[in-house]
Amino acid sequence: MRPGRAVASFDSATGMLRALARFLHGRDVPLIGQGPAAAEAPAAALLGLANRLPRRLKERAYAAGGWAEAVPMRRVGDIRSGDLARWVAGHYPERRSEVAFIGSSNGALVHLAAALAAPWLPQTLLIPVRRHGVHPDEPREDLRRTRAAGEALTAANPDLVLHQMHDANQDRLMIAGMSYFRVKWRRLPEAYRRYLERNLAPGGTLVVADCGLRWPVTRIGPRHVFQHGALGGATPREYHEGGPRVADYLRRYGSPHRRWDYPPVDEESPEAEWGFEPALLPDLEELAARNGWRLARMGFAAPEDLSPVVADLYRAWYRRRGLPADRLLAECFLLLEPYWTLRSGSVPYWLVFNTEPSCAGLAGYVDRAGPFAEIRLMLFSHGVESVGLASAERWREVLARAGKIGVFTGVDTAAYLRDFAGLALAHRELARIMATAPMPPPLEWRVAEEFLAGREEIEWSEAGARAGLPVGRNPSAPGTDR
């Protein structure tokens, strides 16, 4: 099987490899690095109409679209994880850097690598199964169903983790005709090896980006676990035990439950999403002393962590280079736009998705570092009035803190949750900006590593002397139900 066609689109990996590799490329991103510039304004105007329309087709418009992505079930056991990595590898120019990524999938990390024009290879994609006949809420029978498509991966791909995700509060639209299977490598795949091989320079240094955001999980084989709920809105105590929230949310979608039922939780494991899988650290260790490289691990306890401190790292560069640092962009999921983030002279400020707790990390930010004379805010729509989201109202009073200009960017108001346009109109309105900066040189990596390596919110450790230590907080603890 292609592996485009088995790696989802519509997924934080694939957009955040996307608008790396177009940057690298010299090219920004319209239709999230999907159709060229020339298709957005017809694109935009249909998917404009498409937000007229009565929410029951909307929301089956969407689902369609993301269905007709997934894989066969059938075919689940042909995928083959050397075409995924050549596949990843193969978005990169080939170019020489004195440093290079791999690891968790970030926001905030794309806009680092931009700035050092460094490539990022993720260890984590989404592989989308086709499948009928399960309940958006029960999580329990989507396992069921899925468990031999599961054993049929995990067999033909002995390097590979799957991580088999549920989570019915933001997917909901999504998993009623498919499940997620999200991929870890547990080795490094030769195309990987290859590629920093032939592109990162002797004495350069190999980055690991190591989120260490953790899950309760069902262990369903030796390299197979299943997990319920995922980062965003809803606490991990929410998905396991319900509440209030979950009741009321079930209700208003007219589910049969007030609570998910979903397979005995019996471990931890890295979030399927964003975590770190720490078993690919032996083969990188070996990959940079081979090369004669420095191999280092930069640690963040949750995804988020790490948006400050690259939005403070851009704010620093740009008063370096005389420019003001006053301009705040802040993108969600995977609508970003490292291009036009230098281009128009903006701090970037990465949110994971459309919910209460990333809307409060950023006024948190704002109200710290601001002010700022314009806070331009994009927002990804996922279709669904899920558990702990963030009104468009909220999203305001965010905006209300800037100086002179606070405007949502590609975001129709009135169409919000449910607005398909802004996957096209986020770009377009962001490359209007009328001033500008011509694009600067990359930024020296003894600067930005140094900068990186004073901030308390990364654990900065060279890998081989720290590698198995856990940043990672544990999701039922207090204070950590985000």
Contents of the next structure:
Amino acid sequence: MRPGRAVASFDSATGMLRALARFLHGRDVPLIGQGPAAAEAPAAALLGLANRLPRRLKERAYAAGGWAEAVPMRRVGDIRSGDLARWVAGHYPERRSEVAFIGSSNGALVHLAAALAAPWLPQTLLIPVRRHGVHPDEPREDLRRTRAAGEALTAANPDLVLHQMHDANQDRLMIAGMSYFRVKWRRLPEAYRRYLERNLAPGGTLVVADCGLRWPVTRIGPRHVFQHGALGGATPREYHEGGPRVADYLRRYGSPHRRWDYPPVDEESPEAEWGFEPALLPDLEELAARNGWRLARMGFAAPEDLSPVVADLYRAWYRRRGLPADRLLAECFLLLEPYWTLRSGSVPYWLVFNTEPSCAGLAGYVDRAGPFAEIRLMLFSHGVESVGLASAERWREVLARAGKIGVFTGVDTAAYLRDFAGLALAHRELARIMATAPMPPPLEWRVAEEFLAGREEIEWSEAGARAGLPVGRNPSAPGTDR
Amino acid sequence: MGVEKAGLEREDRVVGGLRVATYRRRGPGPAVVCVHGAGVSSRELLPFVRALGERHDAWTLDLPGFGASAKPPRPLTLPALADAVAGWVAEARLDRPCLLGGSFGCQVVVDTAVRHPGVAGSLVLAGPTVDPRARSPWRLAGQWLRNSVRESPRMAPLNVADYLDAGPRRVLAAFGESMRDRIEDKLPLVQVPALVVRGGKDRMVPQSWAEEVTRLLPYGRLVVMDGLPHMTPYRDPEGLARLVTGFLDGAREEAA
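Structure of the form predicted in complex with the partner chain, given the form predicted alone:
Zooming out: every chain and molecule, the one shown earlier first.
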């Protein structure tokens, strides 16, 4: 099976991979990197019309879109991780760099890598698997139906850990016809090793992006876990025990259930989408030692912890370049535009999703770091009025903190939540900004590293290139010995 | 909507030898003077003035050559129209009112504010024309057509009546003035608080241009009214009136 077909296009990891790879090729990201720039205007018009469809039809379109992307269950065992790694590495230009990133998916990390003109090799990918006839609020049934396929995948790929994920809150529409198989590399794939050896300069730095987020799971096999829900608007506890918000949500969606019946929790494991699986570290240490690279670990507790750090790094960089640094661009989930972030002189602040916790995080950052003359906000529409979602009104309150211009970018607020056009309009509207800055030469790694190592959100540690021993800035902190 | 039905008073004044017709609703708050767009008149602004008059001393004037005002022998240039507005404010003895322009009216009030400092206390620019990238008759006509499908059909007869009042020569002259004006060079000179209002579906004022207008104004602020076309005062008089009140309250607090 073609690797590009096996992997989900509308996922964080692939969206980030496309955005960064296109940037490193000197390009922007029209149609979230899924189509040619020439198709943007007709696509925007068509999706704008689709926004006017009745709710039921739109919900079916989401479900059908997920199903169409997914891999037939009988073919899951044919997927080979080596092909996936080759496909990922093939996105990037062959170019010498001082620094390269590997590990967790993260939108702020994409902007960090873009500033440095460095590649990032994702540890995690999503393989959507077709599966019918399971009610979204019955996770045990999902597991029962897909368990054999999961076992086939892990048996065929000893270097992968499978995190099956069932989020009946935010993925309600998508999981009608598919199951989420997130795979993480526990061994360094050959294609990644080769790409790094061709491109990372001698004496260069390999940075491990290590998101420490963990989530309750049920263990299915030695390399196979089933994750209960996901990071977003609901808490791990709500996925397990339910609660008034969950009951209300299920009632609104006409579900026969009032809480979810996940299988019993065995343990916590790295979160399926964002968390870093530390089993990969020994291979990286060995590779770095062999090539004379420094291996640095950039640890952070939760995905959005990196957002203020990278935003502040950009602000400092803009100020050094004589730009005002008072323009903020908040991007959501896989809506990322590193090229136009720099061309518009915008400070990037990445939101993991469109939820209340993310909204509060953005408001907090604006209040701490502001005032900003301009705030632009892209919002990803996932089609579900899920628990913990922040309404357009809530986002508007954050935009109102802008001194001059606080606007949605590519959001049809009347259609929001089921706003297909945003996938085309986010880039389209941002790219039309009239006040632009020239594309700067890459930020120096030395400057960035000093900045990152000094931030309290980040646990920065370094393994000696030859010794392979962690010599952390703060070795007593939890996690440094992982 | 007729003048009496709207609960408005008609008052005329002579400015520079020309009769200028105005409509007013006396409200308790500070004065706001509305200036209409190219080729049209106060007709389209009457519902808005009625709404605004709940809280403000709300005026709208017909520029010389348009609506019920006197017709000068030759169409007036933009600076002459701006002079007429400044002259009218002095004649009416208003103390630094807020000048609110709609469409081409934005160009008139910006010219008034920068060439007659001290006349305007603040500006509201509802749908500021003309995007410099659209400064050609064909582009402008295309934008006008694309926008018109979203405007209220009830506004069309008012436009026709206005165009008949003014005559084709003055209508075309006004559009010509709007295209010759380089508003972007004047915006940085506006020294008073200014609120920029854009209808979210306005095809004549692209979002990027509304943002640029705001960016160029030293004390500018942008509000987008979701889903509305170019003529926000006609499509949502109450909503715009609320925005203007909020803006003037804020500007007064900052001044205090």
